[in-house]
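Form predicted on its own, single chain, as structure tokens, below.
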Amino acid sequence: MPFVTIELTREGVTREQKQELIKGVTDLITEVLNKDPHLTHIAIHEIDTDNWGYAGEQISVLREKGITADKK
């Protein structure tokens, strides 16, 4: 029984964009494990960007600096 956690910032994303991950990992973990997909569990976790580090500054400081995860 696959068990998968994501850990993202909550930084916006849509009810939308979780069932695309939801979806798109429990297809994945299908395909290449061939496992049964209503045994896998897959469990998104929110993290507030205050509670988030990066290269020693919390992830709230980088965006304000203006770095951000977006593709260029």
Contents of the next structure:
Number of protein chains: 6
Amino acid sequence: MPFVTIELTREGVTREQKQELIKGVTDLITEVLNKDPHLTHIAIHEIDTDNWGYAGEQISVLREKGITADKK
Amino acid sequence: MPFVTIELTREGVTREQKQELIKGVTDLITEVLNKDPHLTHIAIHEIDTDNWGYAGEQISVLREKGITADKK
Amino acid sequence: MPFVTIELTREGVTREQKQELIKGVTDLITEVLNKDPHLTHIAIHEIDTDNWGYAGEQISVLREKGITADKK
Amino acid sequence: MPFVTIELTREGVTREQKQELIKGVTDLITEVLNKDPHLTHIAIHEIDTDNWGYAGEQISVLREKGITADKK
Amino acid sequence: MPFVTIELTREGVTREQKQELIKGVTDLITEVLNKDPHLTHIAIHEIDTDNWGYAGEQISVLREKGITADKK
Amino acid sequence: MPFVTIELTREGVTREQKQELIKGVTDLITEVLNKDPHLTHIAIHEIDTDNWGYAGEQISVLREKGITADKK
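Show the same protein again, this time as the form predicted in complex with another copy of the chain rather than the form predicted on its own.
To see the whole picture, the full complex is given below, headed by that same chain.
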């Protein structure tokens, strides 16, 4: 029965990465909650960088300043 | 006061079908809950088939395999 | 594949009304979009009247003033 | 920790207006709840006017009839 | 037409703080987008601290360790 | 920057299971998208079984009939 929404910025996530997210989250829910995977749906919402704010700033502005979201 | 979100895959839903969903859901809420329809808002989110997962698979992949969501 | 969220205020919606909403929305989607109903999930979010704002006011305050959401 | 979603119709909201919304909401939450702004994320969802319903009508249809959402 | 959802942890937000958030966000949208406030709805979702994750940890666990979300 | 919402039915999910979901999803996003985990927030929404519909039926009714969501 789970429905999962993943909101992230539209910054070149590939089809393969989306498939990895979908497969990984579904497997995790199946394993942790013992849910039938046919009941798990996942929607990825890609949000333009002008439309996402972090700490009061648009992500597009942060990117122009060279600030990334990468793991260090 | 209700706010309804309908998440579905972007697969050619027509303007007329969207209007039918909007009219139908609003009428249903007005009838069942006796709510003033001017307080009911509905947003339809169309999600790319690469961005929706079902049972661990991307919908775009399922469609390539000929698997549909049609009522039998 | 649709997932529907209905956000409304927690003001005594009965189990039967919830069932009517669930049945009605599912039937509507099945009919308008020809979707297999086993792919349609619906979640009703009941929100405390202190937690819903309309026109800048809490619903709990509007109710104390005798203002309802009823259809006239 | 707050996450804020703003759903509105896609009707020419400018980059500057989005920045004003992001800044304003983040400042408000920081001030009212005393939250570290680095924990506040905001996503603006722009919805096509065919995909938003109000009082049972598509916004695109209301706009064709000359009905706006402007403050009077 | 805007619909705003504010997700935050259930940690003693008062009725007055909720009213400040509702009033502040509605005023901001009215001012920045010139929207009729009767079209703006806001729902605050309070999430139990066991149910919110940040950097891979439950908020309830972070709080037990004395880590807060307060602005420094 | 990701924000993940997991909607599931309120049917006895334990604190440990929630932690496993939070840890697992955060690790997955960090690995697949190379995102700083301090930017990933997750909210689990537990929905009463009267408030979730599947195939037009309330989950509470399905459970009374002995129909579960368990993986076979």
